[in-house]
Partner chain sequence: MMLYFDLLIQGLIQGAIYALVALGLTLVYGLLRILHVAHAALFTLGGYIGVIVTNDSGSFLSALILAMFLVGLVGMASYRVIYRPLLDRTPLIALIASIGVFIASEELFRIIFGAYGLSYLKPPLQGQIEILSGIYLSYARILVVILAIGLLTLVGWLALKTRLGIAARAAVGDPRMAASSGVNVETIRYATFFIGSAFAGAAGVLVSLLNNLVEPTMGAVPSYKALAIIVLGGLGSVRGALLASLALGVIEAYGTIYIGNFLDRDSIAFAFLILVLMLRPQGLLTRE
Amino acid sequence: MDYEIVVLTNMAIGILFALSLNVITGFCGQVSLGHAAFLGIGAYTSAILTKAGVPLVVSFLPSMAMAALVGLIVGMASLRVRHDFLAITTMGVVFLFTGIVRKQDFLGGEIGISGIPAPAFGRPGLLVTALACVAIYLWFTIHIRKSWAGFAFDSIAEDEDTARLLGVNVPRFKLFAFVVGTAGAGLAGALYAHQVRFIGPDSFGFVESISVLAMVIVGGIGSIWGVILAAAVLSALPQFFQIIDDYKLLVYGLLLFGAMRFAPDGVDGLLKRLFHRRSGR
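Please supply the coordinates for the chain just given, on its own, in the form predicted in complex with the partner chain.
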């Protein structure tokens, strides 16, 4: 039973993390190769706070705020650079994050932070909290998708210059996407820190950023349900591969390549092709 709860909590955190990137990359079309940095910011903020005695749920807010603050700064960079330049800039952000954390003693440096207190409500309680967070964030993103902001995002993702000509306030919506997306990653980070109860700079590197981007792309860029499905499967996969532990990353890498090569529209596109219908969203 315990094992199932751990796997399910991992899945919930993975889904929340992927949904948060989906706002930036899926909705607004801004590629980020450094999303794990914001997971890390949330995790470190929450870990330091709960070690100082703050209850976990109270630490959610500052964790989200810290991640969103840095997200706002990176968002400002997205106003300056675009496309591949933005992808590489965000990649730089994640290396900068791990590099800074490595050298700061109060963040545990190379060794990281261990002994993060277990949540007061136990493992099943953490699962319920994680699921509640996913539900709230999911509701929020669906709401965004259907609102005026959703259409503005669409137009920016499609063609930024045309959107600007049509009078869409592009900088404002881009920053909004970055703030909402990175705040979600911060929340996922707070949950993650208390799930594994040990965090270090290596937990939030480039590979983690790529795996979350893979969830969004395998799910079908922008498709909420596709992303949820892909995130659930991909975040549970490593657990099943424990059996063939030695070949875990090999299989994961080949899966990524295979998915792009044979189903580049993602799960969403596959399903649509399967049912031969063009649904809206």
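Can I have the other form now, the form predicted alone, not the form predicted in complex with the partner chain?
Keep in mind that what follows is only the chain, not its partners or any molecules around it.
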């Protein structure tokens, strides 16, 4: 039973992580190849706080705030770049993050931070907490999707210049997407740190950024339920098949290529076409 709880908790953390990137890339159309850095910021912040005696749940807010603050800075730095240049800029964030962490003794340097306290409520309690965090963040993203911000995100993702002509404050909504998305990644990082109880720079490298991007694209860019489905499956697979974990970059890279070449709208689009085909009979 303990193994099943670990798998389910990893799935919940993966879903939360993917939903957070979906706000930036899926809703607002801003490609990010450095999202793992914000997972790492949340993980390190929470680990340091709980090792100092702060309860895990209390560490959630500082973890989200720290990730969101860095996300705001990255978002401000990225306002003038688009498309490929934005992807390269955000990719640099993850290399910068791991490079800084490796040189900081108080962050454990190359060795990382071990002995992260186990949650006071045990692994079942951590699973319930992770599911509650997913539910709250899911509710928040659905609310955003249906609000004016959701329409602004759609217009920016569709055509940024036209959105400006229509009066949409593009920089403001881009920054909002970065703050909400990176805060979600910080929360996922706090949960992740106490799930594995050991973190190091390699836990938040480029491979993790590609993995979460694959979840968003395979699920269907901008689709909440498609991303949840893809994240649940893709975060669980490495735990059942070691070869996927060993060749994660290759496997997820192939998935990205396959989805963009043969099904650009992802699982969500495939399921919708299947449903319409069946209902049309």
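By rigid core we mean the largest C-alpha set that fits within 1.5 Å across both forms. Positions refer to the first chain, counted from 1. Please read all numbers here as calculations on a predicted model, not as lab measurements.
Student: After superposing the rigid core, is the C-alpha displacement of Leu254 2 Å or more between these two forms?
Tutor: Comparing the forms between these two forms, which are aligned on their rigid core, Leu254 does shift its C-alpha by 2 Å or more.
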